[in-house]
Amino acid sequence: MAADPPEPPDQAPAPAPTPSDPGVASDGARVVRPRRAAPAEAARVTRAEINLAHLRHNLHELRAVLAAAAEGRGRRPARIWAVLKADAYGHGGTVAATALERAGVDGVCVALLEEGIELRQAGVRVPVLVMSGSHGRRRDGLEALIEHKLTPVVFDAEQVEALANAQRYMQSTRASEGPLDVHVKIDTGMGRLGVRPEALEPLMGSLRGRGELRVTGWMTHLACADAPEDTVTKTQLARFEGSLAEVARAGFDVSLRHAANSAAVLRWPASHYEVVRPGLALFGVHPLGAAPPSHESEASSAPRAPRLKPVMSVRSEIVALRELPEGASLGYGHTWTAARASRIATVPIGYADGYSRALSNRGEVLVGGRRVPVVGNVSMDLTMIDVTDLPHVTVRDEVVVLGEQRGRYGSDAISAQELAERSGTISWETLTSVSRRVPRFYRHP
């Protein structure tokens, strides 16, 4: 296993701020980013293991799905731009991006300017799309965006003006040559970001008058691609294509389009266009559940379900054991009382690590390949489990919170989907909640 490269010590002097430094706010204050716990510094036994071979496998599986879908439609397979926002769904953005780039991914997508800069500083060279656009006042961060050759998404005239001004300034200093590539986001029904179809004409007018910018892509975001009901996605795709027809009539190049997230890659071949943007599926979680939908619809024509492999597992160890008599209670609020003489183990993982408090008295973990229940309230740093039925358990035995385990009592697995369902949320949140204080260990292919 290998880990992230060592980071400079906290005492290292900060470099002088520059106007394009994304770590400097508009009032001159320096923004200090939190560091992730590094394996070499970790004293706790709780850890996340990231299997990069599984990440590459999932990329190849999605490519196979795209190739089969394209063959059935008589077109070239869509290219994959991996969505690596939120630190690659908690897996480690720079490491995931580097592994995917070596595996031949065509591009990556992030949400924030800072995420894109971090990838560039790690040596990532494929196109990096900043999907949430730019929200800074005046030129905050825009010069850094241009300097690092990131591709912003635009959807209003104010963004267009700010980017054009920043690009013109960078051209005047010879820090950038030629126009800045941008993608335009059309809001077809998500209702968050994007230009509404009825407002396209003014935006196109703004873009047409800005030679500093070049529109190289058009995108939308599907709201319900994973839903059993097809109506919303059909409507969104129809709106997108209607908008693209208007854009093409206005003389813009529409040869690069993208709409499909992980669910749409698997369920909506009509949404593949030239580029797709899978995120969750790359990390081994099926966005449609354990298997694709069984009902027949116009959407469910993907050739086969990919055989995805989970990329992340979260493991810890038992650090304490104690015997509780029948009737004894434990934990904050005494929400659990022993119905029999019980053996209770303490595990150093809690809600500050991303193990949800909603799993109190309802979650399960694996010990020796057997499921055991979480008892009492999950606290910030510690969780208690009932190992009464596992007579040979000792301190230092491994505990699997997420992932597979084989042991003396059998074999089993706990998925991100299961954790999400038990805690009343979604797999995306389960993965991204694994906090920075949990060190990541990387298994390289």
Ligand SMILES: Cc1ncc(COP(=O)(O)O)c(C=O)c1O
Contents of the next structure:
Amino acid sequence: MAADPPEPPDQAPAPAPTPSDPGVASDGARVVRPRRAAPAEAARVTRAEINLAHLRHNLHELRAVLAAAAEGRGRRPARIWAVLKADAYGHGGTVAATALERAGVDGVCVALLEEGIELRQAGVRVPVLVMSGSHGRRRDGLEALIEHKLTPVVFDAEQVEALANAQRYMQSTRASEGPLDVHVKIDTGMGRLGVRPEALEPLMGSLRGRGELRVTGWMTHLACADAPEDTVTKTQLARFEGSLAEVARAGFDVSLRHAANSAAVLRWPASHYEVVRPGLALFGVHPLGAAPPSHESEASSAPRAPRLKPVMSVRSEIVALRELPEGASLGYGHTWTAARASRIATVPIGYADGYSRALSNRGEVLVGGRRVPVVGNVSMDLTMIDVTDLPHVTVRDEVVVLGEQRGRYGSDAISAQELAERSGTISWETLTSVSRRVPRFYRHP
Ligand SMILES: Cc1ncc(COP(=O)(O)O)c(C=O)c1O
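What would you give as the form predicted in complex with this ligand, now that the form predicted on its own is on the page?
Let us now look at the entire complex, which starts with that chain.
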């Protein structure tokens, strides 16, 4: 399958670092930004294809879910702030953000300050929420955050103090005007980041009367929205609402609340509030497997199951073929031995590309639209597959590791979820593991 010419943002040279760019540390050390293999430089046949039409389709599907759920509850549909951390789950942060912004996404969320700056430098204009809470304790990091109009998430008094000081300094140099928007995270049971409900009062005290900061959002994160049992999510939502009632009583504006990841968008209409934060579902992967049931049984408030389309596929080619006699072994550790005379193909993808070593003697790939097994240990750059049952296979035939393929032997697909299950992990890790040496080609059909 031919790929489109590479997307310009992926190839644009990194802008020269400025003193407030995290490319230059406060001690003057130059930090070189990691650079992924650009498609134009890609000599190897292994590549990821990113289908931006599918990304837009998934955004529209989630919007339809939110609209249906809102109608059932007599509310306005929640807005979508796409979670694009970790380079948009391996799909390319700037390209995904740009495509979603053009499709009308309301905001984006990243984990890191650096990720937010990268999006701003690519011209992204919608609000960018930096969720990790670690905005750099040094002033240069905070100045970069303010300069790029990023919205930090805060949950302790020390962050509030540091951000207020940095904002005051930026105002004094006229680099920033007005207050800095911040969102507050409440830990309702994830036990990871956020102010505990019982510690809200002192945090509100530290925020009160700070003209430099303006709290424009309140958030929490759900630990078990994708789990079959409901108790944890119900408890977390109840704690969130209890905390928000306290916050409102204290005089703060609580008109922007968010809690829902992909699973909660699909299963928990009560968690939609004003904004939702889906990541995985936008990339076409169901967080709960195929079509997840809503936990709410009344049809009127249960969101409809979206038809998501996978955005990423990973393809390679056969680069070598050999005939092995019965009894011959192959690969590191000789973990596979031919039970019959076998035809073995070598594919240039390995664990350094994100094709997990756990798929050794377990994985399957597609050749000519048919599944064939991975044999022997997956190595750093290469994987062997058994094509004995496909008589016409030759060197240069396409191999699909993730995605669908139609060919002379049939038609089939390998999902991120299947890859994750076979390698003993989750779809999130499978997607974010596709490493930077796998060039991304962008399709704009
Ligand atoms: C705070 C936060 N919100 C939302 C998300 C999006 O989750 P998902 O990819 O399951 O939709 C994540 C991702 O892990 C997250 O950490």
